[in-house]
Amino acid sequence: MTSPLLLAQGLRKRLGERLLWHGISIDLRARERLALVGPAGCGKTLLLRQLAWLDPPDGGQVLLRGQPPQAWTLPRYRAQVAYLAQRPPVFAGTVAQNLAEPWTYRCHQGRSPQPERLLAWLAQLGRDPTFLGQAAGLLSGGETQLLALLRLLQLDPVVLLLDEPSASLDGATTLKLEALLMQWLRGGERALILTSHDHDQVERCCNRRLELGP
């Protein structure tokens, strides 16, 4: 059996006096698709943020390819364990400028964008090249989700952490997004974890579930 890409052991999270969970363990291997499920307020988003090391856990450990986040340095770790928020932030400027921004970061020095691949992804999502010239701040909620997903995919992460990735998309675009994610998974040793209020999406996209909550 292959080694896990992402391994979490004994994670614990408190909100004030409330213990959201404890003893959470995740063993995520290449091409696996794990759904975090549970009632509202059970901490699905917080768990994704813990795995991305945006909110470090109150207990337990997280390992990427056998190494803790600190061994990678946090910028490199977060580029490989990439978190997509339900309402992702955008920078001032056009879509193209937003997509170019991550390439200016030190952790991506020596790498360069692949415009042809990006245009192919846009086409798969039903968008033509004029999308790149739109003002990012004027995009709809669904278009902002697409921009943020492409901004992460172009960096070739190892693990995608997706928080309601299609909550603002129509049904047709949701299916296109899912097809793109499945194609991305086949491109190497990659895996994803997602939350979704859409039970059908969980059935279509995920082969494992982790139940949170009481």
Second form
Amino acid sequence: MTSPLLLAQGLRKRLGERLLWHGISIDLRARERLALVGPAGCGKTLLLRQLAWLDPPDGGQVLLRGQPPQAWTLPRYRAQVAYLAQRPPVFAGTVAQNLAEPWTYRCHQGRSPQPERLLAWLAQLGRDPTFLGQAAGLLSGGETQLLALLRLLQLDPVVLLLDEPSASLDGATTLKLEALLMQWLRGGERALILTSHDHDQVERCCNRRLELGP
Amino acid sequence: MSGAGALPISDGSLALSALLILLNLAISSLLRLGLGRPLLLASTRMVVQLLLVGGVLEWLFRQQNPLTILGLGLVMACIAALSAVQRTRRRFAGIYWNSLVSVLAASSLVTGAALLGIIRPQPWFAAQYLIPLLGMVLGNTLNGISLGLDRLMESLLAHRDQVELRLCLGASRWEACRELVAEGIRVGMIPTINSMMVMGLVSLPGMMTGQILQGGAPTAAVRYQIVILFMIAAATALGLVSVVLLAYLHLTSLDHQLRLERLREVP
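If the one shown is the form predicted on its own, what is the structure of the form predicted in complex with the partner chain?
The next block holds the full complex; its first chain is the one shown before.
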């Protein structure tokens, strides 16, 4: 019997008069991979944002290891329940500066980056260390997505919330990224939730699905 | 401020000066700027407001009751706070209160300190000193506040993704917004800093000109001007920091979220 890592109960979202989704309950345990599926505009992104507590809820609650986000304090909660936007922006400067930025935040004080692990991940994704010196603003869409994933992954989150993580990647890199995600998942008590338009990706990566109705 | 006094301007001469506005009207109609109506309205308002204020000030300078004088100062501060908000492109609930609190705190602290500690008129609330000094402080603080507030709201909207990215990486709301808050304060201070840079070289400020026309010694007038510019810089900085921080608190939440849905565009 494992207890849930992330537990959501009775979540609802209103958009103006319309109830986008309601009665959403998620019980996510270690090693689980949940796919959010549904037609465009059904609120998949908003649900991921809700789980990351980026928006005020219209109802319901979310618990990480039995504690609400406020009990963790929001910065520490979000560092563990890590949301990756579909088109993540980059900070000014190089890839390395982008990777260094989060370590200046108070909630990561007392921890330190692990450069060797980062280089190993880069190699797995088919990128050599010169990638670190590139200007982040000049990366292609796919490389920006890789940077954004590594920027999150290096912080050792517990639950990853991925919004179309490989939308801009070619087939080969997509498979490498999935392999990295699965390896990360085996590294501890971790789980992930993702949205994807790629049915094959959902089949390959996920063991559960949550249908968001129209 | 002693001296022979400036030459009086008769009603006829005053009317003559109004002819100068014809120049603007001619340019407007030649180039079809469509400024004729607003120009007329603005000049009429300027004339009526100033003639009225001349009368009010004559009455005011005879007042001995501090409550009357401070009450008028309060009204001036309220008008400044309202107009500071009027020039921003977006609003949120509470923006007027934010502006009022910031303007009042900054202008009363700085004007009070200057009256009690530097200029020391007898009594300290003498309208002849308090009202013009407060007026100049308010006029400049209001520009700074407008600019800073507007910049903060616009840049939060423009950089919303960046701010939320920081939040997602574990930043607190302050860590996520700090740069934009600083940027708002910096932008709001620019006019004050610029005007101090060229003071005396490009611009001879109105109050100094007035004192000199009155026959006052330019060296004395310059000293007043220095005090006033320091007052303006201090009040603008205080008011700006206060209004920008209050706006930042309104547009984020205790749950470290961006709450930009609270912003409404001015129609």
